[in-house]
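Read the single chain below, which is given as structure tokens and is the form predicted alone.
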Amino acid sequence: MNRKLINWGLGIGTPLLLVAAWWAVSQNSTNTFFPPLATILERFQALWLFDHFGSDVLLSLRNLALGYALATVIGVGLGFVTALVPVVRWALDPLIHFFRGIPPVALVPIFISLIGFGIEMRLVSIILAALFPTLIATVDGIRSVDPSLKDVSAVYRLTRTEKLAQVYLPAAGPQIAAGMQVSLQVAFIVMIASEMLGASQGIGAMTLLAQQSFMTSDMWAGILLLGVIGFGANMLFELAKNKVLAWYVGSRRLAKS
């Protein structure tokens, strides 16, 4: 049988059966902290598919998404100057290696403190927690990139435009992608620690409401749609990758085969 069929299908068969081994365990339950899977379910699709989703879902997606495509450019922008000027290099890399050692969890109650409750604290709070994997990986892609590279560009005397967009950026795009998606995993877990600690509306203020006022099943219900939210985020951030990258990924199969 195909290798590839079998990973396709433990990726979904796994799932299926967890699933089916929750409704099983919990069919019967009379805990008030572990409920049915069954009215889990209920609340999820009246709590995020109707009476929620516009009001919270959609702006948590917002925040992240806005949050996360800042954070992206500034992080890949300012990797390239760090690793190209040096003198930007020496000034920022104490910063940048001082800032990526706090827990990016810590930095919400500061700018709740500096900033306020608002969507303005959220989005801060997810760009400077996203920023750096992304920061640091492009720096040490581009100065990973092979020397024979460079010489190549110089002969064939590339401006620093066609440098950057030709020989630099391919290069150094799958480690580029990797701190992206260090990145978007980051993102999201602040997306979800600032609308707990400092916001009414949101996903994650939803469902730590629901914990505080022993709505049982609407926190799982919660707990649930930010799984989905999360494993979805990847996936797509996975079959983007593949795309852009593929013919990064297609020589690492081969050199797996």
Contents of the next structure:
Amino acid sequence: MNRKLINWGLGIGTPLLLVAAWWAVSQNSTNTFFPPLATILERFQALWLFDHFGSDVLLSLRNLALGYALATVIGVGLGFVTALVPVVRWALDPLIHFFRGIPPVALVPIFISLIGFGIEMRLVSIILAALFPTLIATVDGIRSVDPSLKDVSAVYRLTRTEKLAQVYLPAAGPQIAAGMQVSLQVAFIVMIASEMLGASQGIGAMTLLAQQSFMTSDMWAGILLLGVIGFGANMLFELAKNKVLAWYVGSRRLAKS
Amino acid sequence: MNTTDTNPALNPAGTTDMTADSTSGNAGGATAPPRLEVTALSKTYGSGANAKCVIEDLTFTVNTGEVVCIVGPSGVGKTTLLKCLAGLQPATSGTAAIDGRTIAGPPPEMALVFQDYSRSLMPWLTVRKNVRLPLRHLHLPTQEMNQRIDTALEAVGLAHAANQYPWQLSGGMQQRVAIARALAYRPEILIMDEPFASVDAQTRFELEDLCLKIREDFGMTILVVTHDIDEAVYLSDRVVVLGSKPARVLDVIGIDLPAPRDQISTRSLPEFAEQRTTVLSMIRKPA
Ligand SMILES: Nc1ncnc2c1ncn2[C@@H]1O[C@H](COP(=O)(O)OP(=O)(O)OP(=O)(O)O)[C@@H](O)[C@H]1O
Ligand SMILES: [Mg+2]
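Can you return the structure of this protein in the form predicted in complex with its partner chain rather than the form predicted alone?
Next comes the full complex, and the chain you just saw is listed first.
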């Protein structure tokens, strides 16, 4: 109990302490590259909460959410088909093995140069880049479903739908979730990168523009916003994962203790 | 070959000519064909240089409403045999048949309790939902489904654990969940692979009696693999003794003990000790 409280305190206290330190150290800064945190926060409020919220922040968030959602659905669906339909497996296996070796972020430049920067194209590049981690994790997850569970499903003559939804999906769930988490990070990176590399709208574009026009406070404000979004998205994901995979979290905790 | 046999209808090992006619007039009744019939079954895993013959020319039958136990040394191929019977593994040659129909896939009238009970339960489902999973596609009325689940969980003494997850339970409790799942399914043929291996002695006796009771109540045909010779004698109408390797039937021993069996009185009968000795000497005898 006490231990837990200390952990919580450390988790919340450390970032707060760092922010306070940043605030104190930068307070009287005249270095143009490191403006005072107070100034950054002012710009943050002015830029993101009012001026550009509708035009840029929402646009970026919409791209991220839509692109990620589609990538997940397609990735899991395609993963099931790849793992369970032999013809598809033979066709896609080499491709998957190839992509498995490449860190997903390394794919970003390929998609951006291939696809360009229109709004639809930005969405497509998010989907394509974020697709692979989920797809690969789904294929791996389904292939490693315990044969005993397959035997049980066969003996009790579960229907095909039951096998897919009640056995394969939950059994592969932990691996799929791990893949989805990587996909989320990739989707986020591609969202920013695609905006930075050519768009005129969006948080990434605004941030780069600020940097290029020497408005360092605005640049820092952009980076701060991106950090907050990334942190928030990941936290939401963790919350959802711990809820959906409560059985897995619980059994792991029990196995460790 | 089978000197201690008191039941003339029992077919000794290797007799492949046992037809429905030759069994007529025995305890099983008129001309009923055997419920489960294994004929010259062989199973080889792998092929070429890695081929491993696990079962060779295995023949035995199980009649409707019978309890038959299979005993044999570890690794002889008992689980493999059950997998062939359940349609999970194809036989290399020979056949296994239910009511004369060759088994090609999992038969609808059969349930199997796996030896590896902990891996056969879904860790993401509670005990109750594990038991319910196979019932969903039977389209039973909700009330009957719930009643079957409750009855099965009560029968194995796990009503209190219905909402727990399998990984929160002890090994013996998990094993009982697997048994409850099979019971709720109400199969006509119940096959169990060392089902009572990790429960305490008291629970073991209760589950053995449960086994005999469901045979009475539902007319189930039951086939049990066990390492425990006392258990085999107590439960069985007949005991199939397997020898290695590859697995083949050493003998089929008829167990002639009075009908309502009772843990204390049956086990203290002199006949019980005799039958037990018969099975034991068959197992110990150099093959
Ligand atoms: N899928 C498989 N592929 C290859 N060999 C197998 C396979 N399954 C089992 N075997 C082999 O077949 C033999 C018999 O195994 P099986 O599990 O049927 O024995 P068993 O009689 O059930 O043993 P136990 O009493 O220990 O449960 C073993 O030597 C095992 O290694
Ligand atoms: Mg076995």
